[in-house]
Structures are given as structure tokens and as C-alpha cells.
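The form predicted alone is given below as one chain in C-alpha cells.
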Amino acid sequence: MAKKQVEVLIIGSGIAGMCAGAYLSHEGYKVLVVEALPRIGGHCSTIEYNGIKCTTGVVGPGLGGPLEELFQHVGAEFNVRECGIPHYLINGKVVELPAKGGLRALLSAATDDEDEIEGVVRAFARAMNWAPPPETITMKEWLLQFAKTKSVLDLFQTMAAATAIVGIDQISAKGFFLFLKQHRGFRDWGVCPEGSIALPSSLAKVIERHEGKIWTNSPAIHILSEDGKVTGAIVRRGGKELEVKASVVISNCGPGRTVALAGKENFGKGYVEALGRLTPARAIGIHIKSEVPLLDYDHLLVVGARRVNAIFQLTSVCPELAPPGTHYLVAGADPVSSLNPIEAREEIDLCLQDLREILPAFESHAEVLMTGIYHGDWPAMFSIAGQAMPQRTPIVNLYAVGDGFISEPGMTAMAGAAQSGIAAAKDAATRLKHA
């Protein structure tokens, strides 16, 4: 069998691994990529189908966080586009999110309480600038202390839902804050004029520029250790076998999937339990073409529908990604089922019926592209927020990363993933220095 030498192998190039990779290779590592797929990217990749230049999973990235300072770091392109102010859609009434006073100016549109408004006002409060609620209860049991309409728990939902992907009955109310206070809840964020595979290509370049390699259409089928010590992995490339040697591996294949190449053995009862314990996200995506605007503005979210609880009209930001005069819209949906062939199909349905009652031009000028059902082996996030194992795994200098691996509190999504990746290529760029 052919054998080759690198310092660091990285299997998968989602966007943990290019960012680990990136990192890596700007600290003076040789990397080397690899990817089952003929692209890079993974959920943060992109499709042309006719002519528009649709999403496999991430609308845009946050600003301003790990992944924009990776970028920085390293000295990639990060071109991305700032979106608009945030609308809500609650109780048939478009809500434009205010500078200040946002939540107050959400919960009146909610209710007409004005005690309950001024309760969840100073509960959220409290919760943000002095102490967040305990571990021990979940977001919507926070909520039922002080909220008693059923919309104010939809607007929640939507929060949740449309920007961690994650039910207010699954994250912790401690979690929910958390990542509030990360993200700015979903304020600042940005599409990409290229497509949303223009960032991991970007980072591609800086491991490319430094003598890196990737290589797609190429599978890892076995991860190497001896001694309780990761020494490499076997790789398909071509149609032959070859052992790729390094001294630390890198995975971003998920959490399974990684257990599956190294083996189980290799990991200890307690570690494989653990990862059975974690909760995938599930989501549907509905990718529509239309060839007039569908939304008045970028994107809006969506509070209180049978499924649907974002819906972004991304060439309102981004015009480049279809052919002159074609709006391209993606809307995401919260399903409640396990996504079985019948359950999908009903549940594209409800978010059909959706995007009738909210899109008033649906019907007559919008055409369904594609709808990508993200569940099983290829979820939204492989856990939900708040649920995290370690990068580091059982067998020494093998690391696990991507939204499975989200180690940093109130981190989740796409900055979480990514934050996955930079930690462990830090870690990892530690112990070679010391090795």
C-alpha cells in the first residue's frame, strides 16, 4: 500500500475542519484534507441548480465572531454581505426590530397584557445582566413563570428555532441566554455574493498557500492507532487505498461516523454512551425561485406557523446568486417528526401551506426548487445546543469537531462549529510544538 506523511490530517471539510486546517497551515503545519464529496464545505457548500446558486445548509454567517476572526487571523477573504434589520411576522402583523427596546416592541405585538409584557421585560432582564437561570430547567419552563400567552411562547420558539435551531422545550433557559449574549440574537449576520461555499474556499486558499493539500472524492475508510495513539488513516483516492501517516488527526465526519473509522473499542463504554445521549437537530430547508420579490425585505421571521419560522430572500442582500430579475428564497421549518419518507412529505406540506398564508404571491409566481430534509446521518447539527462533548477524544492526538463538539457555552450553529475547530487546532498545535 502507497503511504504518505503529513502533520496533520483532516477528514472532512466542513467548516470546522477548514478553519482547523487554516489554522494549522498558518502556524507552518503540513495538512492534508480530505472529503468523501467531489465539493468542500459540507452543510456550508453550495449547489448551482438552474442557474441559482443554492445553499446546502448555512444561509450566512454571524459577524463578528470566532469565524470572521479566524479569517482575520489567517489572512483569508471573508466576503460576506451585512443583512438588514430583522422583521417578525406575529399575529399577521410585520414587526420591525428596533435598535432598542427590541424585545418589548416583539412582546407587544405578542400580547396585550401589559403585566405579562413587563414581567418577561424585567424577568429577561435579570436573566441577561445579573444571573442566568439554572441548568435544571429548560427555557420553556422559565417562560411559564412569567408568560402566559400562547404567543409570547411562539415568539420564543421562532427565537430559538430559527437561529440555534432548537426547541424552547430542549434548551437549557441558561443555555438560551448564553447564546443571546454570543450572538446578539440575530442581528449580525451576512450572505455571501459567491455562495455560502465561498468561505470554506477561502480557507482552502490559506491551506493551498502554505503547501496544504485537499483532495475531494476521497474517503477516509479507517482511522490508524496504536498504543492508544492516532498515527494516521487509511484513505480511497483514485480507486486505490493509501495510508496517510500524521501525527494528529482531525475529524469532522460527525460524531458516529468518527467513532465508526477509529473503532468503538477504541473509545471506552462511557465515552459511546455519551455520544448516544446527544440529541440531533433537525430541520427542512425549501429552496423557491421566484421572478418577483416574494418578501419586502431580507429576511423575515416567522412567529406562530404550523412549521415555518424563518424565510430569507437572499438576493435581496446577495443578487449575484441567481441570473438577473430571479429572486432566490430559502425558508426554514421546525418539523416535529422523525422524518421518515411519509412523515417528510407531510410535513413539506405543512410548510407549503405556510408559505401560502404568509407570501401572498407564493401561489402565482413562486417555483419550488428543492427542498433539503436535514436528519439521520446528515442533521442540522449533529447536537443541540447546549449539548457538547470534548474535542479531544479517548485516543490520544485524534480530535472530533463540528457541531457535535461545541465546547465554548452559548456557542451553537455555524460559529459554533467553527469555534470547534479553532479550539482543537490550537490545542493540537500546542502539543506538536511540544511533541
Ligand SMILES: Cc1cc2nc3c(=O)[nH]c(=O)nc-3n(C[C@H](O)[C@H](O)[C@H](O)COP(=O)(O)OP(=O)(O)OC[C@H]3O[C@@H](n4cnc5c(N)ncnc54)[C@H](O)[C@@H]3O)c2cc1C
Second form
Amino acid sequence: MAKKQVEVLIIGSGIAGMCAGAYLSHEGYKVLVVEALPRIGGHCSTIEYNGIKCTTGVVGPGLGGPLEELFQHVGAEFNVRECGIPHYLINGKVVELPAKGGLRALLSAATDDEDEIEGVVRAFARAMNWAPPPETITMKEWLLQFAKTKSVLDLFQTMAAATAIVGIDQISAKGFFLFLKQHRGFRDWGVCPEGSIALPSSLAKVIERHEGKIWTNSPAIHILSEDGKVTGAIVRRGGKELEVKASVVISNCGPGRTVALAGKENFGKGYVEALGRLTPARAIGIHIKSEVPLLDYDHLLVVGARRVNAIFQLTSVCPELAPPGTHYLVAGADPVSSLNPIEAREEIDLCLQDLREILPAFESHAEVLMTGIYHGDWPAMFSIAGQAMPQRTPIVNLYAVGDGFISEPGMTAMAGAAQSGIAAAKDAATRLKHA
Ligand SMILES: Cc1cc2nc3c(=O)[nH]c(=O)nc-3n(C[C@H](O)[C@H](O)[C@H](O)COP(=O)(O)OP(=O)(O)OC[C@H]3O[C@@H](n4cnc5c(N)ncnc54)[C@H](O)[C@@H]3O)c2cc1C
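Switch from the form predicted alone, shown above, to the form predicted in complex with the ligand and output its structure.
Below: every chain and molecule of the assembly, starting with the one above.
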């Protein structure tokens, strides 16, 4: 079998793997990234369809935070155009989020009960600024102490589902407020004019500039270990298998696959059981093309619909994503429960019923390009916010990174995945320096 030697092998080119690779390349280490698919980026990538740059997941990367800082640190271009003000659809009314007093404005659209509004606003301010609620209650349980109106509960469900891909009955109250603080209420985000793949591609340039390599169509099929340490991996490339020897392996291919590649027996029962307790996030994405704009603003958060929680008219921010005169939208939805198997046909029908009701021109002008259901082996995220696993694994010099391995409280999704990749890369750099 052919052999190749590198200092760091990264399995998976999701945003976490690419952040780790760019950081370590910038530090001077020889990096190889292997990716099973024909394109890089995982959930942060682009598929061109009918001239439209459709996203494979990420709609809007957050601005600022660990992701943008990493780009600055390694000298990579961060081409993200800022979005406009969020609009909410509540009880049939569109509310533009004001710069101040946003929560009160949204609650006033959800209920006429002044006492309820006052109670929620005060409790919210207390939880954000003074005493965070306990880990032991869910966000829904926390809310039920102050709110009784269905639209108020629906409003918080939309905030959680549309921004953190989680239900208020899943996330702890503490986790929800930590998320809001870390992501600054998710007001600051943008769209990539060249498609989401531009971000991993920009990091790929850093890796290649430092003589690292990125191999697509090259799945790792086995992580090799000896005496409790990893020694590299077997990679399938061009129909052949080769052994890649590495001092450090960083796995970005998800918790289950990482354990399967390295062998369950090498991790210890406790670790495997802890991974099994992670709650994956599930989501539906409906990709829409239209000859007329379907929204008057660039995104609408939808409260109380059957399934749809947000609609992003991405071409309002970045017309470059579609041919001139064509509009590209993505509707996000949360399937009914994170526990039951998803009935795909039924879920999509419910999303389409929502879209017909919300968007007056949908029936006459819209074309559904594709629908993505993220669950099972390919969830929207391997873990919801607040259920962090560390990046270090029980196997020395094997790190696990991605949205299932976020160590910074309150971080989630793409920013969290980036944070996990950077944290693992920093730790690995220290070890390599002293090896
Ligand atoms: C519909 C949707 C919308 C979203 N919108 C947003 C958003 O607007 N903002 C935001 O912050 N987050 C968003 N997210 C979440 C975000 O996309 C993810 O949290 C993030 O991109 C995950 O990155 P990751 O590094 O964990 O890995 P992933 O993107 O999961 O990538 C893992 C990579 O590993 C590869 N791989 C797997 N097995 C192997 C193997 N054996 N060998 C080699 N490679 C392998 C895969 O092919 C893949 O490329 C969204 C997700 C979805 C589904």
C-alpha cells in the first residue's frame, strides 16, 4: 500500500476542519485535508443548479466572533455581505424589529395582555443581565412561568428554531440565554455573494499557500492507532487505498463516524455513551426560485406557522447568487419532533401549505428547486446548543471537531463549529511544538 507522511491529517472539510487546517498551516505545519465528497465545505458549501448558487446548509454566517477573527488571523478573505433588519410575521402582521425595545415590539404583536408583556420583558432582562436561569429547566418551562398566550410561546419557538436550530422544549433556559449573548441576538449576519462555499474555499487557499493539500473524493475509511495513540488513517483515493501517516488526526466527520473509523473499543464505554446522548438538530430547507420578488425585505421570521420558521430572500442581499431577474429564496422549517422518524412527504406538504399562505405570489411565480431534509446520518447539526463534548478524545492525538464538539458555552452552528476547529488546532499546535 502506498504511504504518505504529513504532520496533521484532517478528516472532513466542513468549516471546523477547514478552520483547523488554515490555523495549523498558518503556524507552519504540513496539513492534508481529506474530504469524502467531490466538493469542500460540508454544510457550508454550494451546489450550482439552473444557474443559481444553492447552499448545502448555511444560509447566513454570523459576522464577528471566532469565525471572522480566524479569517483575519490567517489572512483569508471573508466575503460576507451584511443583511438588513429582521422582520417577523406574527398573527398575520409584519413587524420590523426596532433597534431598541425589540422584544416588547414583538410581544405586543403576539398578545394584547400588557401584564404578560411586562412580565416577560422583565424576566428576559433579568436573565440576560443579572441571573441566568438554571440548566435544569427547558426554555419552554422557563417561559411558562411568565407567559400563557400561545403566540408568545410560538414567538420564542421561532427565535430558537430559526437562529439556533433548536426547539424551546429541547434547549435549557440557561443554554438559550447563553446563545443569545454569544450570538448578540443573531442580528449580525450576512450572505456570501459567491455562495457559502466561498468561505471554506478562502481557507483552502491559506492551506495551499503553505503547501498543504486538500483531496476531495477521498474518504478516510479507517483511523489507525497503536498503543493508545493514532498513527494516521487509510484513505481511499482514485480507486486505491493509501496509508496517510500523521502526528495528529483531527476528525470533522461527526461523532458516530469518528468512533466507527477508529473502532469503538478504543474510546471507552463512557465516551461512546456520552456521544450517544447528544441530541442532533433536524431541519428542512426548501430552495425556491422566482421571477418576481416574493418578499419586500431580505428575511422574514415566521411565528406560529405549521412548519416554516424563516424565509430568506438571499438575492435581496446578494443578487449575484442567481441570473439577472431571478430571485433565490430558502425557507427553513423545523420538523414536528426531534424524536419521531420524519415523514418526509407529509413534512414537505406542510411547508408548502405554509409558503402558499405566507407568500402571495408563491403559487403563481415560485418554483421549488429542491428540498433538503437534514436528519439521521446528515443532521442539520450533530448536537443542539448546550450539549458540548470536548475536542480532545480518549485517544491521544485524535481530536474531534465540528458542531457536535463545541466547548464554548452558548456557541452553536457554524460559529460553534469554527470555534471547535480553532480550539483543537491551538491545542494540537502546542503539542506538536513540544513533541
Ligand atoms: C438548512 C441548514 C441551514 C443552516 N443555516 C445556518 C446558518 O445560517 N448559520 C449558521 O451558523 N449555521 C447554519 N447551519 C448549521 C451549519 O451549517 C453547521 O453547523 C456547520 O456548517 C457544520 O460544520 P462542521 O464543520 O461541523 O461539518 P459539516 O459541515 O458537517 O462537514 C463535515 C464534512 O465531513 C465530510 N466527511 C464525512 N465522512 C468523511 C470521511 N469518512 N472522510 C472524509 N470526509 C468525510 C463530509 O462530507 C462533510 O464535508 C445550517 C444547517 C442547515 C442544515
